[in-house]
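Here you get one chain, nothing else, as structure tokens; it is the form predicted alone.
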Amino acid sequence: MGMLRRFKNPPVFALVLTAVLLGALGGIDSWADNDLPRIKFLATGGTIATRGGTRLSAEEVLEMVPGLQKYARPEPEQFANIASTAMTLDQWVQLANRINAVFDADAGLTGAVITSGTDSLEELAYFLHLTVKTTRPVIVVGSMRNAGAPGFEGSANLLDAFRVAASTESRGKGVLVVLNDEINSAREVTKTDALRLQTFQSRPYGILGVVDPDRVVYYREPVKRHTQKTEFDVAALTGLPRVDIMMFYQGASSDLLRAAVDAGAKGIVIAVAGADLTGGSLAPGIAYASRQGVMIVAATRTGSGRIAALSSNRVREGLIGGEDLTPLKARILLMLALTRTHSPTDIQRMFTEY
């Protein structure tokens, strides 16, 4: 009390004393945290959540990210803890619905970060790109090395992902894939190497931006329809229609294509050679599928290039030009398109717009 009487401004002294006490209790950190962007963290597993043969929880994964408290307040949730190749299509739908529900319920969330194994990361990211209805950033991140391996890059990737999610410049750009200090659009990115850290690339378009020590920098943004402008709604879906991929190769037989139709495929993506649309030796199978009302999308197997919309007659027959989508991503768009319509003309429009 003597100190309080000697202090010329008792109310100010009281505030200083309170701050000191709160600092001793960790309160100052929490005050500072309240000014940071809140980011939902949905962990699904993958290599980034693996140490040796052990699966790490969402909280344990976050503990590996030094300096995260400078950029964001993560709110962790364990959605799954499996390899990306073990995730089912039903889980894709559930995850999209969960992200939508989180954003709908909490206007104060700045964005979301989702971990995934890298083997099918590009597929999950593109599905979310077409089904999550928000302008807020949604970042999909993973790592090529597990947490017990020398040179584990997962911590740096996660820190980058949270920084991108926290950046106001990331709004409206759809679902983003962040690894190796680079930002790619979910629509364009693909895994190009089985082992190298720089595996995720958007050839031939290039990255959207980079995560540098001083700030997040963007150079371009996606112009195709996505996220808040999507027409796809998975809220009431109980499942996705079966769509298979058939690759043309010299001497390819139509037997597997026919078998897919007979097994219940509602759509088939043909990974064509170059831009060839004759179907080659698959032509009899394509004709069989068309007669059964199965939608056929032609997408190039080359890794880049565009299969333009076909003539109106061929479209009416159910043969769709896959534009510049890879066969993997053409399959995802076709699955979602078939939840909305079975009109070949409408589906061709979707491939043009998305």
Ligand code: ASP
Contents of the next structure:
Amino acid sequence: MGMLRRFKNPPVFALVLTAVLLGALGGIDSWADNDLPRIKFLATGGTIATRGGTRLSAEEVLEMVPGLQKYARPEPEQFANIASTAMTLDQWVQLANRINAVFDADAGLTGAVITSGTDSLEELAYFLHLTVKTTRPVIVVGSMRNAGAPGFEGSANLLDAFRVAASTESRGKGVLVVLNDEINSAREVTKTDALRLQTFQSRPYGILGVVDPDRVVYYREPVKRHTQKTEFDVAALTGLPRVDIMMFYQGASSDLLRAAVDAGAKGIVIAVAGADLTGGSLAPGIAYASRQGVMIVAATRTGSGRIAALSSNRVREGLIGGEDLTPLKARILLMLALTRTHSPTDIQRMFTEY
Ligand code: ASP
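One more: the block was the form predicted alone; return the form predicted together with this ligand.
Below is the entire complex, every chain and molecule, led by the chain shown above.
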């Protein structure tokens, strides 16, 4: 009251007080704007959720993103809090099912943002690209620096991820990987450097778009089948078949290939040199695998380029051309393909369509 008496113009004081109170309320619930797109936030851990040696919760990660309340209303959920390489294939399946369930239950949800450690982010993102059944944006994001490090870029990456998830232009483009102000397709993106911030690249294909200060901008979109247009159904899955990757290198022995077959692999991706499908010193192992009915997919170890299908006879023997997928991505497609069919011709078709 003393303050009110000292204030020369009481009506103006009342106005200022109301404004201050409203501002404070806005601060308490800064996501009160119901017009903002609602985005599911599923946190799985990784460096982006690490400060020093401490793991941060989904809510703590969100607190590090200034300005987020201008673009979206996040709905956080802690799915896991682990390194990407610690995630099991069963957890991938559970995550895909969780995303599908969240979208099925909530028609008003605009999109989803998933955090992941960066080391195997490209694998998780491609798995979701083939198994999440929605046209709504699903963004996978991480960071190279931890939240306690100078120049932590996770806040900027997260803000970008939410802006991309909130953009209507992101619909129908499959799972998108957003880091470093760039939007990449989950199908093409790969981690190219162990430490640099600009590590995520789509090599010859390039980025789909950028996240600029004024708006999210797209230049192209994926044309291969993904998300709601795939034939894969994770809801029916109890597990994924074992598929291993073997790299060809000069003098590589067929022993490891035979060992993988004997250990129960249902498929093997050979990271071949160049576009050579015959396998050089791996040829005896490939022949052994094919006699046991194990599917062999050739994918180039060069990082880009295409392995075309061989003759239909070779395809029938279970030797599949992996097209332009990297060995890591070819393995994911082969695992999912084997949940649907054991026909090599059908699997070869999938490699040309996905
Ligand atoms: N080791 C971390 C992970 O993949 C690396 C990162 O997030 O950048 O979980």
